[in-house]
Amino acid sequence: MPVTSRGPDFSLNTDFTRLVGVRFPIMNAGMGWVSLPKMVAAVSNAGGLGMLGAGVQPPSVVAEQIREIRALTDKPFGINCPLALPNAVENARLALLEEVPVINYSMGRGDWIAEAAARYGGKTIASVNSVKLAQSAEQRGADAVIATGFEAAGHAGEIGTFVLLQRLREVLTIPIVAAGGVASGAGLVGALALGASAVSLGTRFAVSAESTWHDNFKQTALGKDVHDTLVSEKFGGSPNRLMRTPQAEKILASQLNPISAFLYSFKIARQMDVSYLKLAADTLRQGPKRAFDMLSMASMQRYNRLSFEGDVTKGTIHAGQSVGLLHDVPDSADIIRRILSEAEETMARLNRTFAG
C-alpha cells in the first residue's frame, strides 16, 4: 500500500485509483434510494469514488441527480445500474449519453456499455459474485469487477469475500474491488493484501450522515452485532441479506402471497414511472422463475419503503454483516479519513510484527 506523502494530502496508488482517477481506493456502494447526490459528491470530494444508486428510478429523476452531482463536485463519480430491473437499461443509456465517468452494472451483460463508454474514455465496472461471472465480465470488456462476497448486503454470493478475492486474483488481469465485510482500515489493508485494488462499502456508508436511511434505522443498526442479519430467497427471489428486524423475521417464517404482491406491483410501476403492461411483459419474457422473483421483490418493496419512514417494526432494510462493526453515524468524508488513519495504524502494527 504505497503512500506518496504523509499528511492530509497523501494518496494511495493502486490499479483502481489509476483506472478511475481518484486519490484513494475507496468507493461507496451504489445503493438504490440511498446513495444519492449528497453522498456521491461527499465521497468523491473526499478522494474516493462516489457511486450514484440509480436503482429503478425514472431516467428523468436520474438525469437531474447527475446534474446535481456535477454541481457539487468536479471529481470522478459513477452510477450503478442493475440491468435486470425496470428503468435500468434506460438509465445506463442515459449515463452513456451524459458521459458519466464510471458505470457500474450488474444483473446482465454489459459489453454494449463497455464499448460505448470506451468511446468517450469512460470506465465500466461489473458487480459479480462468482468466478464464472467475473471471467465473463472481463471477456466482455469490463475495466474492473466488484467482487461481492457472502458477507455483503443484498444479493451477495455464496463465497466469502476474502476467499473470492484470492481466487479472482488468480484468474483475472483487471482490477478487483472487494465488497462485503469491509468497514474499517484493517479491512482495507486485508483486502489489498489479498488481491483487491479497492474496497466498496455499502453498510458503512448507509449508516452515515448523508445516507437516506431514517435515523431510527441508523440507530437500530448501531445496536446490531455481526450475526444480526438474515439471508433468504424470501427477501427478493434470490438469496438476499437484510438487517434482522421484526418484519424480516416475520417474512422469513411466512410464505409469499402472490396475489398481494401482484396488486402491489401496480403501485411499484407508478413509482418507477413505467407502464404496467411494459413491466409485466418484460418480466414474463424472462420466464416463470424471473416472474416469481419479480413478484417477490414487489412484495418486499412495501417493507423497504417503510424503512425510509422510520418504522423499525414493519420495515426491512439491507445490511451486511459489517453492521456489527459500526458504532456511530459520521459523515462520509469522516468515514474515508478514519479508514485511511486506521489503515496506517494497521500497517504500522504489521511492520512491528514482522520486524520482531
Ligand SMILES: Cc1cc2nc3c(=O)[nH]c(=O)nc-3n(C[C@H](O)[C@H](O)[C@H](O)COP(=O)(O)O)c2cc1C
Second form
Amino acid sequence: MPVTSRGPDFSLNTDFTRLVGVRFPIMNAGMGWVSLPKMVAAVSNAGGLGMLGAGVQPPSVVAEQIREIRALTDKPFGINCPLALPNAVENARLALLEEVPVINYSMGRGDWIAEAAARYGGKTIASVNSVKLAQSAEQRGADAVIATGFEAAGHAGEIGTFVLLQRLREVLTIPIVAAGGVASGAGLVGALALGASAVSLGTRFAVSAESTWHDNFKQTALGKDVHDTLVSEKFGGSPNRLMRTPQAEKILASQLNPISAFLYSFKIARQMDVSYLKLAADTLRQGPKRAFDMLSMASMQRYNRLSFEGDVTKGTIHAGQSVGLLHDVPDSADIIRRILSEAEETMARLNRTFAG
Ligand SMILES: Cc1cc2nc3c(=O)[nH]c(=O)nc-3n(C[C@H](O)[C@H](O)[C@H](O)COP(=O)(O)O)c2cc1C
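Please supply the coordinates for the form predicted in complex with the ligand, as a counterpart to the form predicted on its own shown previously.
Below, the chain from earlier opens the complete complex, with every other chain and molecule after it.
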C-alpha cells in the first residue's frame, strides 16, 4: 500500500535513517508497559523505528518480548532501558546478548552499552534533556541522542524542544531525535528544520490501537487540551509530566506518605521479580536523595497500575502536552502514514509561502 502520494518506494533520507537503517525518521518512544511487541512491530513494519519499552519488567519477560517482535518483523527495532530503575541494567545486558539492533538508554551512563553494541553493529541512543547530558552522551560513545524537551511526557527537561534542538545542533555532531510535543507531520517538518534528524513520539503512540493503555484513558486523553498535564517532582522524584487526572492533582496537593510507600515497595519488588534486599541495598548505596526518590517512584507505581485497570479517578498516567493535539485512536501504522502525508502538505504550504 502506498505510504503517501509518493508511492510505495518513498523514503526520507536523514543521518538517523541511515544510522539505524529505516525508511522514515519516525520512532515510537520506548514506554514501559505501553510500547510492547505489537506496537514495535507495527511501527517497524510501517518503515519507522519501533521501540520496546522494557520499563522495570523482569529480563525473562523482556526476552520473550524480543522473540515476539522478531516473529512479527524482520525490520530494525530497538529497546528502551531506563538504567536507574530496577531490572534495567539486566535488560540492557540481555539486549546486547540478543544483539538488538538499537538500544535506547536513559537515566544513567551508557558507555559500556555503546562499546558492547558496536561489536555486533548495534547502535545506541541516549535520552537526554539538557546540553550537558547530551555532550556527555556523545563523548561516551552514543550514536545519537533523543533530545527531550519540556513539553514531553515523563522526565521532561527545563528547556522547550524548540530551543533545545537548535542548541544541541550547535554543539553535537551525532544525529538528534526530537522528543516532546511532536504528534503531527508539521511537527516532523518543524523538528527537521530545527536540526533534528528524526522524531520520537510518546503520547501520540500511547493513544493508538496497539497501546496497552486502558480504553478509558485513551478516551479521556481525547477530551484533554494542551494545558491538561501536570509536571512535578512529587510524581516520582525528578520532575515528571503526567496527564491532569483527579489523582495527579491530589498528589500534587499532598505530601508523600513514606510508610505506605515503603510498604508498597515490597509488593513492587515481588512484581518485578527482584530481591527486596538487593533493591534496598542498591538504592541506599546511591544516597538518601535517591532512596527518597525510589520511595516516591514506588508510591507512583501503584497509581500507574490502577490506570491500567482503567480507573480514571485513582489512576495516574504519563502524558505530554501533545495530548491536546490528539483527536482519535488510530493504528500505529496509520500514525506513520498520516505524519508523512501531513509533512508533505506542510512542505507544499512552505514552498508556496517561499515562492512569494
Ligand atoms: C505512557 C508513557 C510512558 C513512558 N515511559 C517511558 C519509559 O519507560 N522510558 C523512557 O525513557 N521514557 C518514557 N516516556 C517518555 C517518552 O520517552 C518521551 O520522552 C515523551 O513521551 C516524548 O513526549 P511526547 O509524549 O510529547 O511525545 C513515556 C511516555 C509516555 C507517554
